[in-house]
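Starting off, we have a lone chain in the form predicted together with the partner chain, written out as structure tokens.
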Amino acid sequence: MISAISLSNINLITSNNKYILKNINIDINKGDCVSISGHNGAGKTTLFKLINGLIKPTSGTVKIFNNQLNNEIKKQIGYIPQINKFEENIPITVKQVIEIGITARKGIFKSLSNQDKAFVTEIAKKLDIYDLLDVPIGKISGGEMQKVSIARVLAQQADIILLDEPLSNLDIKSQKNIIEIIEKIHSDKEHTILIILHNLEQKPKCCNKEIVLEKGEVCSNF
């Protein structure tokens, strides 16, 4: 089995000597689908930010595919934070957001090839957001924004996908739709998916591991 994410002896301590994360040891293999749960403030989002390098641990190591985190390795991690509502007037379209995934993969200086543009169209059709490609992101719903974010990480061709509460603030129909999409993405076992959930009953069927955090510590990992 190939190790996708390995967290060893991770501690994250604030300047007031308060533990945000304490003695975290987690190993996730390629193709795993892991649900992460815990109360508010348990450290779930912080754990994601450690994995994608937005936060550095006070001690311990984070390895992605047995490599230390760097900008090259980060290209393999697709991060979907909790929905943030954009201003209605923002002049950025759905297509431009999906293309950010390609920018992450190819670098900021390379222009989009016809193949890239076709790839964006293909992903948009697959996620049923083709009609939204030219719509400004401030004008789409929360469920549509989640699909756009998923499209962005698919365009990035990220091996690891981190979804932070992808179902929160969505209506039941959109929640089901997003779960189906996650299950479909995972069906080829090529992607490693980590998903933070508030309600474990909403867990996608494909989840084969479960991590529960409590006050910054892993209280169950199976």
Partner chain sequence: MFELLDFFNYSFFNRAIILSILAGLSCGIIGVWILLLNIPFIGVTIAHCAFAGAVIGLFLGINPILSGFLFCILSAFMISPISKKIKSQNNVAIILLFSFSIAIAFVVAGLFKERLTDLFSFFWGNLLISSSKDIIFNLIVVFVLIIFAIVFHRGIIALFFSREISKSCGIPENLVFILMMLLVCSAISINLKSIGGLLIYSLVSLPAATAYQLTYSLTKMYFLSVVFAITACITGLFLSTFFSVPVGATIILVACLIFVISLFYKKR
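Can I have the other form now, the form predicted on its own, not the form predicted together with the partner chain?
The next block holds one chain only.
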């Protein structure tokens, strides 16, 4: 099996010696779909930020595909935060948000090729948001916003996708739709997916591993 994410002896300690994460040892293989759960304040979002390189551990190592985190490796990770909103009148379209994924991969000074633009269209059709491409991002619904966020990381061609409570504040129909999309994306086993869930009954069928955090520690990993 190919290792996608390896966290070894991770500790994250505040300046007043409080543990946010303690003795974290996690190994996730390429193609895994992993649910992560725990009470509020358990360290779930912090774990994602650490995997994505947004924060550094006090001690321990984070490896992505057996490599230490660096700017090139970070391009392989697509991160969808829990709060993912835009101001209603922001002058940016759905298409432009999806294109941010390509920019993240190619670099901000590289222009989009015709092939890149066709790729955005292809992804939008796959996620059933093609008709929204020219709509201002602040005018779409929460469920549509989650689709756009997923489209962005697909445009990035991220090998690892981190979804922080993607079903929060969505109606039941939208929740089911997002779950179906996650399962469809995972079906080719090309993507490694980690999902933070508040309600484990909503866990996608494709999840083959489960991690439970409690007070910054792994209390269950199977």
